[in-house]
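Heads up, the chain below is alone and in the form predicted on its own; it's given as structure tokens.
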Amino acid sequence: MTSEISHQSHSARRIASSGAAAAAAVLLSGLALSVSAQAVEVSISCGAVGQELKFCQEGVDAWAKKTGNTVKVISTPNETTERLALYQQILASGTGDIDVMQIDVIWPGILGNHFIDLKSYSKGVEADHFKPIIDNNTVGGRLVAMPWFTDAGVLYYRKDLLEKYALKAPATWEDLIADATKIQEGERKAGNDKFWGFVFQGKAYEGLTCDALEWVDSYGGGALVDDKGNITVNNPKAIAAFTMVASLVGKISPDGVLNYAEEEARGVFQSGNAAFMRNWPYAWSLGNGADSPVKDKIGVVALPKGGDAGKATGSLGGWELAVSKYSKHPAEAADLVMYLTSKEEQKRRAIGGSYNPTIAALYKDQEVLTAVPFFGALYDTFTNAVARPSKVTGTNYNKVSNAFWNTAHDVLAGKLKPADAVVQLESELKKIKRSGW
């Protein structure tokens, strides 16, 4: 009896064990299916100017680890003009090849119809970001992009050289030209025949539109097209701005500046071969890198005024993140966007890469200000930057910008006189406007 009971008990345990194992197998199988169903791959396009690609990769890796999803990072052209053309081609095809797109601050009005409304995913966090940028990213009542980092053009200078030549940071463009001339002559006499006074973005592309807009606006010449859509570029103050820049190339700026984008200008300045540079804030952390010849020798101030009656200004730049409406995984893509644009991630990028946050509170964060001191000093420059007329000109903005940068390039190259330049540009803009903004 005892043996039979024992045998029955053993059989029961074996059945129970077998049942438990089967149940566990089913449970594990279910979990595996659940995980498999939840884990997806999303793709994101990232720029590669300076440290952009590095910081993007770090951010998406952290999100992937947190969520269990995977992210494919797609490199795109650095030049904004080429990147926009690529985006337009991809979006026009209706394919979901790129789930999350890094877009320029001027593109929401151009590409917005191809993006989802992020309000369903933001949970109101957009209220923490600069309102003008959120307004810029809102098209037809839809939040088509979240701000990732903002920008405004600033002036970099060599602190050691200003001290050497008993100079202060220039307040006007005229001051800059005089100071750059003095330093350039002195450094060349000291043996550096590669030294130049001032480098900037002079290539015929969107970057030159930003530089040229700063020149014109600093003299009080407006932003080409006003908020009502009126073409305003043909005015004496815009002519004064072009007259100033016509004196740069071949004198305090190299002939090669006509082919400089951001990185070419940074390369000259960071190698120690320029006194002043116009660039974006990203160049700060690179210029102060361990391997930089000008580490701890750099100062940053607002760009000069256009004469004593002018104003310090900087073109509004910056990049946003948008989700393609053709994405197969819009919820996951939107979650990635919200993670990358969060306060914590923006703080990491500000401290490590000097990328301007779009969240006002971070401009009072001591860790951020210690890493990038001029974020505090130039707060007004970043929050009151002059915007390119992309919103009012809509899908015609590309044509407007193209006409402007080509005109500015011709002035720099000595092919157009300043007074003729504004007349020609006005005529071109009127032709573009015929079809309406």
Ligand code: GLC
Second form
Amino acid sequence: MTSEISHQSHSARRIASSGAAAAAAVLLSGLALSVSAQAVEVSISCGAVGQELKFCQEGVDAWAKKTGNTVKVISTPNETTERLALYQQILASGTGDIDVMQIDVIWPGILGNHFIDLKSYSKGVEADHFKPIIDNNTVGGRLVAMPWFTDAGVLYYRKDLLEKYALKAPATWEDLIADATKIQEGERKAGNDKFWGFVFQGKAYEGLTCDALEWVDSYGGGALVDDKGNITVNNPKAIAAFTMVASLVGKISPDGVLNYAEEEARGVFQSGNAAFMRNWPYAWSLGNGADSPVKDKIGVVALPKGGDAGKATGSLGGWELAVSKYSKHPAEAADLVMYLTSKEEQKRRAIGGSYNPTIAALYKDQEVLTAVPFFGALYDTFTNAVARPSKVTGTNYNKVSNAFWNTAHDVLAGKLKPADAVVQLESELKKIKRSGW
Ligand code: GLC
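Alongside the form predicted on its own that was just displayed, please also present the structure of the form predicted together with this ligand.
Below is the entire complex, every chain and molecule, led by the chain shown above.
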């Protein structure tokens, strides 16, 4: 924005030389001066998965232009687990190095005390957003973050390949395994020895917690810890879910999946080397990009049910914007947050980058639905997504998740039997809970 302001005074000088416009020039340069006198620099940390950084930068630039302030965009590690560690370090030091933080939907309970209450800046606009997310972001009666975009796990499939093998999108995990096996065999016979049936997030990190929660919940096995804080994971349905996934790696999923986060899975699917992929909606827009080998060949449905009696479920993800309590410019930082989370910005991001809005009305917007048809078709998947137990376990959530993703990773890798896994996990969770959540 500094360049914007100097550009203004420059053109003002040019007008002055024409003599007749001298008065206008004085006015203009006066305006530029008053803007620069009040202008401040705020910093924002943005994610960089896929197109995130680009979309953040564009939104930030528009706000800077509108207000005359400058914004420094700080990119953060792609993996949410690493980003949390970085934020905890920065916030614990009490410095205002980052004014606005992009935070994961699972963090308000962990980091909320370091953020200001946005209620005095929001002017009630939070009422337009999905209520469960606003509730999630309200800690001790304080609105510690505004919703930016929501997420739910979905199943991507290759439309052309389902047609080729006369299959329809799988309704259960059992169908998915059978279909993936058939397509993989066929494509390998046809000469693509790099082809795999199914890719997902199998690395030991928060992303695996999301995938594994979907497996367990789809079989009716719950969300590890219930709303009252009871540990529920040791149950036959969770064992059934783990049993299903124990057969994936090395068969329809590459060994490498044990080290895949979102972008690695997308890399394989988008280059045309997988029939199915579990991922978040952001992969839609990239998969249909001009340079994508699978452009126009992708379908998206809800994730499969765990057996006929199970349910289709996606984990609730998403990102919020919060203002650090240590910010030297809380009013400007809050204004930036309100701008970026506004309906106009969410619409731009939905159309261009397939980021799910958190404002219900945008799911009825024709331009949004044309760009991302499954926002309409899967509306229920987004609004009924299963939440990780971050609210109830509060500051212990990261430990809970850590125990879960390690267990799931061991099951995938064949190091732990499904029936032992739930027993072991239950006892670890009990230890974490020892003195209450
Ligand atoms: C996505 C989700 C986020 C989740 C992360 C895990 O970014 O929006 O909530 O924690 O994936 O990798």
